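Heads up, the chain below is alone and in the form predicted alone; it's given as structure tokens.
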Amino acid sequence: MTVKKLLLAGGALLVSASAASASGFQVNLGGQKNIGMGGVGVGLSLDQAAMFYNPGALAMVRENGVQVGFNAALARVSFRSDNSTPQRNLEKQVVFPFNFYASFGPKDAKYKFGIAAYTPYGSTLKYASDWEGRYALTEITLQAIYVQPTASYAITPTLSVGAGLTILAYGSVNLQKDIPLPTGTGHITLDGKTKTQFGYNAGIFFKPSEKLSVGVSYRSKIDATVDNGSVTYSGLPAAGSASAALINRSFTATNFTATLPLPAVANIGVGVTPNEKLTIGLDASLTFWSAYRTLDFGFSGNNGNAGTATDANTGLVGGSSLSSSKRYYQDALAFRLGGQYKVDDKLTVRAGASYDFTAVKDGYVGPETPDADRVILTAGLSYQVTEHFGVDASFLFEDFLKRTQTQAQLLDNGTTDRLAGTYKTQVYVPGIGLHYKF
């Protein structure tokens, strides 16, 4: 077991492959109507999901309402090593990003209030038990839920502003990997909950005519910090054996701390309504991934594997109590285009597409984030069951371009804790939502 490989374990912590529709491990599944339109929404005032895409547009949403959406994201990840080994496939896992919104305000008032809950980051990856990178990563799960109380005010009939306090209300991470030991294969699990943290989401919405609208929004960075996460092992030599005395003394840590930046996002969008049936949206987004330079870990605690606890043998994972892993992410652009068409008073259909640029540079791609430029196609519909109640459905298909990194790139960047080879990922995300307007 080398310290370098344990640094990789640290680097992978708190990181997961993207569930859907945004670079890195970001998720852009803010509302079922928006998903069906390629993820646009910054320059539109479709419904209460404006709290996610542009809080400034909420005051322009004519009706109060409550809506909820559920998505099932299935990722198919394959990897082929440079060593010509057989292609490895990710074990099929499904994650369930959701969104919830409720807005309130007097009829015809200039202001609205709302509350939102959504999952801007999170996914699950589980590789086959015997794959080449099992000493880097076997399984990782990340969950992050934001809650966002929001207020929006129409300064004039054509201009409104809004802002929300984003609260990282719940976050968790579970990372697992194998450990190569002289006596066989061990296993380590890092598990923890994030601290409650705060940020903001603000926007401006301008609608100079019935046929044109423009919006800008900005969601700030939040640092997801795990304090006092747990470190557990399995497969270490049995206590009392000669091997245990030699090996186990390097694995005494029981706890860890780590911080991962959940980066800021700036958006601009345009909405065009040529007639009362057709609406078209175009968005551009910039995610400030360059804030993610390194991921540092501190290990602590003592499980007694080294005998009497001392400062020297406390908080050790592979013989080290600290680790730092390079990420050096880059800011990433995304462009989105979509539209909806009202077939009649009951039925509205939608379609869209987007292109997201990768946040991960060549030579830095890891199994926890097999990121790449990606093409996204979406479709959706809404059916208004009654005057107040309706159903929204969406489907998203995401195709990551094939991503290859060589051993030479890893050597040049000092990232040989990762694997040389080729990743290919596709994601399928059906979704369903319910809305009630009043």
The other form holds:
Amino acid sequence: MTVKKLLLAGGALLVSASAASASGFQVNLGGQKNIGMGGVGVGLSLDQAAMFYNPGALAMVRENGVQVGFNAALARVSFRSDNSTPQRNLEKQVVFPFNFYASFGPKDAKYKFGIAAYTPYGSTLKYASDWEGRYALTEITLQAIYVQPTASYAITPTLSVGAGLTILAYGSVNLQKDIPLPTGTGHITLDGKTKTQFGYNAGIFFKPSEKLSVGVSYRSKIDATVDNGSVTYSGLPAAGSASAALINRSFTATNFTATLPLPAVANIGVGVTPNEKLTIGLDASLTFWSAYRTLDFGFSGNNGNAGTATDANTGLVGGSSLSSSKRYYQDALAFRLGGQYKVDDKLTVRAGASYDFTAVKDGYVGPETPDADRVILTAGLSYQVTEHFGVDASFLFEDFLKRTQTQAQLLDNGTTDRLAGTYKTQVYVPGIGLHYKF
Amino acid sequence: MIKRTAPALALLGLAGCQPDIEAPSTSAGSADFSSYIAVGNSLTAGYSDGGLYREGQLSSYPSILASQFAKAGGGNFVQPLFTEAQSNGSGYLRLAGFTATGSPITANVTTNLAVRGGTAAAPLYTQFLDPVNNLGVPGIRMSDIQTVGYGSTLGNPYFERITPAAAAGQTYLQRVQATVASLKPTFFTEWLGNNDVLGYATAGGGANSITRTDTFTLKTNRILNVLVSGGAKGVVSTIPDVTGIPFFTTVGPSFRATLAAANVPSAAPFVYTTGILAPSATPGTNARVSTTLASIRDASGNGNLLLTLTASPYAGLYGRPTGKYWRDFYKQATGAYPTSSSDPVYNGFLRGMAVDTTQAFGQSTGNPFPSTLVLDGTEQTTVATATTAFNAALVAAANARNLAVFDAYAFFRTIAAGGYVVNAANNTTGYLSGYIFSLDGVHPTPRGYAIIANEMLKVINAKYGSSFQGVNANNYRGVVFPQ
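What's the form predicted in complex with the partner chain like, now that we've got the form predicted alone?
Complete assembly follows, chain above in first position.
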């Protein structure tokens, strides 16, 4: 699989996405044209990005093509705690979600094949090193790249179906936090790569007339499992110092396992084309976040911090070989509306909006996903440089509604492993894409 | 083209903007915090690690409260701080290290003290004679507030250091009265009464006495009358369950665990004395009780006997012929250790105590575990009864004056059971690594005081409709282990 190799090579630059552009740590940046239209696409057959939004629509995309899109997600997260401390700002990070599509198939055939690669989930957040939530989280990087070989078939001129095999080709997690120790503050880093896992993405597209199209699609859940991640510490008392034996014996683990669900998504969409110049899409999306119930880490290995290794002193982090943190996410709906207008043969302009409901219930908001209901506004344009080659630009602005949770809510829910306070996030995502049609 | 992209460029410019979250407003509600005074004992003074020193004073709960009050009209708050040069004040315990088995080794801090005279047993401290808002006096009992000469050189050295020599006869109540007249407090906190039961408990019921409830009630009303006389509002705190502090919950469980690890059966004998230390003519006041190790409370809460933190140096001597406790006691009483095991004065003293140090310590009626190191069931009941009665008196007195009540009894019971989480870091009432209690096992650490201040602010907000926020308790230290 050369595409996978290619992606891994470019991984450092390209992978991941930030503070997401849909509920939870989901990223809805499937195609540059769609981004400009509020993220709609399930009921449309605009271009090869149909493989992401609705594989059933691929057979209805007339031309073959290759397209690639890059986005720069700039998240601005602010936090103010319950205590009388100043506002904390997330360290500014830019991450680069991307999408890549290529489709091929004989002209005028009823079928099309394609290959897609995109980043449907991800998050990169880095808090100030001394912020009050340091014992909950200081830094997280979640990355997931799906590669999706796809086939689509037009059963009739108005009805097509399609499906793709989704491959979690690359996934990684890096999670860091401080540990309160009586000798001062320690730090722990969990870092691991996910196993390759498989799922599917399937859809049906129905276009009864030139003016109307309807689509449904479903992308299955993939469990991102880290089997042999590494556990490293810093800030523990130096070996041989007065308190080392007492404290370090609780930190012997060298490895961890964990599973993070990348949940299923069901979509339904409608496309309306009142005239040749105007296309309007309306999507509703349901992400099955309720699959994310707890985040469990199992620790193993022995670094000898507790002396001679025994079963009892193996795999300990803070004296325990297991850690479980409640998530209990809820299924999250999103509504999206957008349109494009062909100004002339060369220029198309787009605009859209969406409203995404949060996946995280009150009292469960943690610094690794400071989720909230969000309003998204987008704009975009395409410029067709030649008959075959064009440029797509998009801009997405995402405003999270201010979200407050209290210590009482944390106590009620048994979620005191995070902190009380108010989060406010805004995300800016400029993006650019190139497409070549043939 | 340019015209159309201009708005997009403007949006890109916005990408540098950080969303602002407004700071929650802080308001005083129906109370006035412009002049705040704190009345109380060691807890109010900021006593920690068995001593009063500058760092503890700076993180006393009244000092933290005053820093928050300052955000809604609160005024200057003066504490009788030790100077930087004498920052170690009375001296205190520090954690020097650990034994091979993980037991703490403590040491006394003896530099930069604020001792100006007196004797080693009864030192006098550098005075602070400016008017103070923090009238916390370590050691004071509710029953002491009308003791004449309590601020003299023969009285309480912590009260003496804030009492001008000319007013040496002044009682604590009179001092409070004078402070009310001069500083005209609009708000106060009152937390007295802990020592009226604590002293008895920490002495294992073997010394000291518990204040009579009628005396306690009378004096509670007197001091509150003085405090509200100028129309001030305030908070009255109840007395925590003293048997829930690490002073009583540390040695017993570790003693049981150590013996269990050494395969000593829990049915092995345990002999201790109850009541006052010395044998007495009155029957039953120095009873020797023979029971088994199983009656000492272990980590799971089984067993009823509580061993004091002061039992720590002696617990390991269980079963051995030893007179260590009595030699230490003798030194405390006379100022010197016995010259030898045949020292006639020392042997006379042992005979008076009816102790034979050649017998197995804690296993034989001839060499029992001393009463001062054990709080048994009867003594615990006595403590609990008094605590309940005192708290009833405090709450009734507060309610009668429409004051806020900080129920420290309920609060400390809650955190003893479930800990207290602050920003994803847990704090417990465990000794050393629980972060809340200092090395003396009785007094809070700066973190413990910060937690207390935060809880008091909640009570104040609820009662007076104010909107104070707490501090981030994690910024205050617990017991710091040596690196």
